[in-house]
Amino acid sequence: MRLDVTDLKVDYHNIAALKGISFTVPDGAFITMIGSNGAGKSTTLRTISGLVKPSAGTISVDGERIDRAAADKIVAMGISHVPEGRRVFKDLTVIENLYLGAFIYKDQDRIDRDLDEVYSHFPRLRERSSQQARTLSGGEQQMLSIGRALMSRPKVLLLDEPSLGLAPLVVQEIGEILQEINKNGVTVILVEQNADLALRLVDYGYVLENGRIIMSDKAENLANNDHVRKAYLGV
């Protein structure tokens, strides 16, 4: 699924959060958006997924505009959003959380097949399927949040700060799983404060500052760019 964002603007209470950004994500790509807090990265994801409405500009998937569509319709079209902070339903079990991700489907056989696929990516979720989500570690809750998004069979997966607050080994494991999901044909858009991690995982990246895209290039080129290295990689 190809995603086209054109001259996208978003205002929060008369403050410009996005100031006319444009970019294209080809079908099957794995891209990242890096930048400091307040640069507009999360706003971009929230606008694509329909949680925020733009003040101007367009968002299209395979040529069909979605920028005025309801969030549930956007999910049904094949776009799933893993928000910052995991936001699992802590009083529900792992499997109940996962079933909620399949709310657009009624075919139980299909849902069960999707559940098996999620468990193939995250075996620990199978082991803990009957546990309340609150009993999981932070890393396991992040896996659950990603797994819940996968239950809608997305063609585009939006991820907001999946490494936040997690141990390095868990971050590495989740990164490898995201690469595996992408290799299975899912387009992935990753927002990350950890720019070093992001640029090691993806093919292409965008740098946002103050609601604008100031730079875009192949990930390896961004990782070697002097501005990116000083501003976001700490070298």
The other form holds:
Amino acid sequence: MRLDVTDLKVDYHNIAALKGISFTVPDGAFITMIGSNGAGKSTTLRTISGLVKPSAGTISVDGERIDRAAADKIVAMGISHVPEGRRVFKDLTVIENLYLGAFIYKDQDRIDRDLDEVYSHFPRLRERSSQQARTLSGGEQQMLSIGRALMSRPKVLLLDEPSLGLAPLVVQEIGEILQEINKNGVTVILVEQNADLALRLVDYGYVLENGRIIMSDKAENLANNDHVRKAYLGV
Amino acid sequence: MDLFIQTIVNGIIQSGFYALASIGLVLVFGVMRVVNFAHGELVMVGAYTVWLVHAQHGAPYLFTVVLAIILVTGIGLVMERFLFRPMMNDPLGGLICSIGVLFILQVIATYVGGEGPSKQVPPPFEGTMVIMDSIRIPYQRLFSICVSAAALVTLWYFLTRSTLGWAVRAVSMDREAAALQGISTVRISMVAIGVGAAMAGLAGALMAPLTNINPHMGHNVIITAFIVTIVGGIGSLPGAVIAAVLYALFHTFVTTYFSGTIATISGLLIMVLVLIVRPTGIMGHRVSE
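Okay, that is the form predicted alone; can I get the form predicted in complex with the partner chain now?
Complete assembly follows, chain above in first position.
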């Protein structure tokens, strides 16, 4: 599914969080948005998934406008958002969290097949399926959050800082699974402060600063760009 | 000794009312983040329905119980649609609106029933069950506790075993994350207030033959509901049920051995103590953000 964002502007209490950004994500692409805190990365994702309403501009998938739709309707259009901070339902069990990911569907056979697929990506979730989500480690909660998003059968998957606070080995593991998911045909948009990780995973990247896209290029070119290396890769 | 056992039995019967009347407040606060001050008046409307339609006009008691549930559920849904939904991002506004509804319902009750002494409904189930020659349970109370328990078990099943029930809990844990799963928070709010109001209507209808019915009876209900909600842990349904049982036993004991006023005062003191010592209540979790 192709995603087009045109001249998107978002204000929070009269402060401009996005000052007009435009980009296109082709069907099946794996892209990243890097930038520092407050650059507008999260706002971009939250606007696409309908949690935040834009003050101007358009968002469309395969030519269909979605920027006026409510968040719970946008899920049904094939866009899933793995929010920053995992946001799993802590008092519910792992399997209840996953079933809620498929809340919009009623076909139990297909839901159970999707569940098996999520478990094959994340075998640890199967082991912990009847545990309360609050008992999971940070990495497992991140896996649950991604698994929950996959249960809604996304064509576009939005991920907000999935590596935050996780051990390097777990980050590695999650990165590999994201590539796997992308190879299965899902368009993936990854927002990361960990630019090093992000640029190793994706095909194409955007750099956001102060609510604007200041640069976009193939991942390997960005990784070699002087400004990106100084500002985001710490070399 | 007999008085002791009898008091335990009375306390357990009372706990059914307390749980039933409090659960709606907890549900609505959890899902909509609004304190519904008119919740006690929903119970009052349930009791008035039984008084008016059953005691005054002779309709069968069980029919009026069902009627009370439907009527109070309807009031709850109207409140959601026209007050709480427009006030969605303004919890204080929602609270003030609910206080308005509180007064309106009290005035309507006064208009319908007139002023003067509290109304009584003769118990539709007469007679008393006597166990071991000493413990007495009037059939009316036995009926009430059985129906309350059945309603609570059904609610528990709904919340822990059905996808819609999980969705209700998900919205009360994290609205945004729930919306990202395609869960409509508006629809879930309707479910929460519908179920909560139905329970309140049922509580009022069950209480009607066992209590004094007057336009201000919701006052005691809301105080009880606040104590139960805070002691149990705000937003925690299992906590509310546990707190309802504990508080009912406590209240019944203090009422029996001292007086009802002392019982209510000490209940409020316990609530304040809980707020100071353990603000999360018995079952509540700290909200980390």
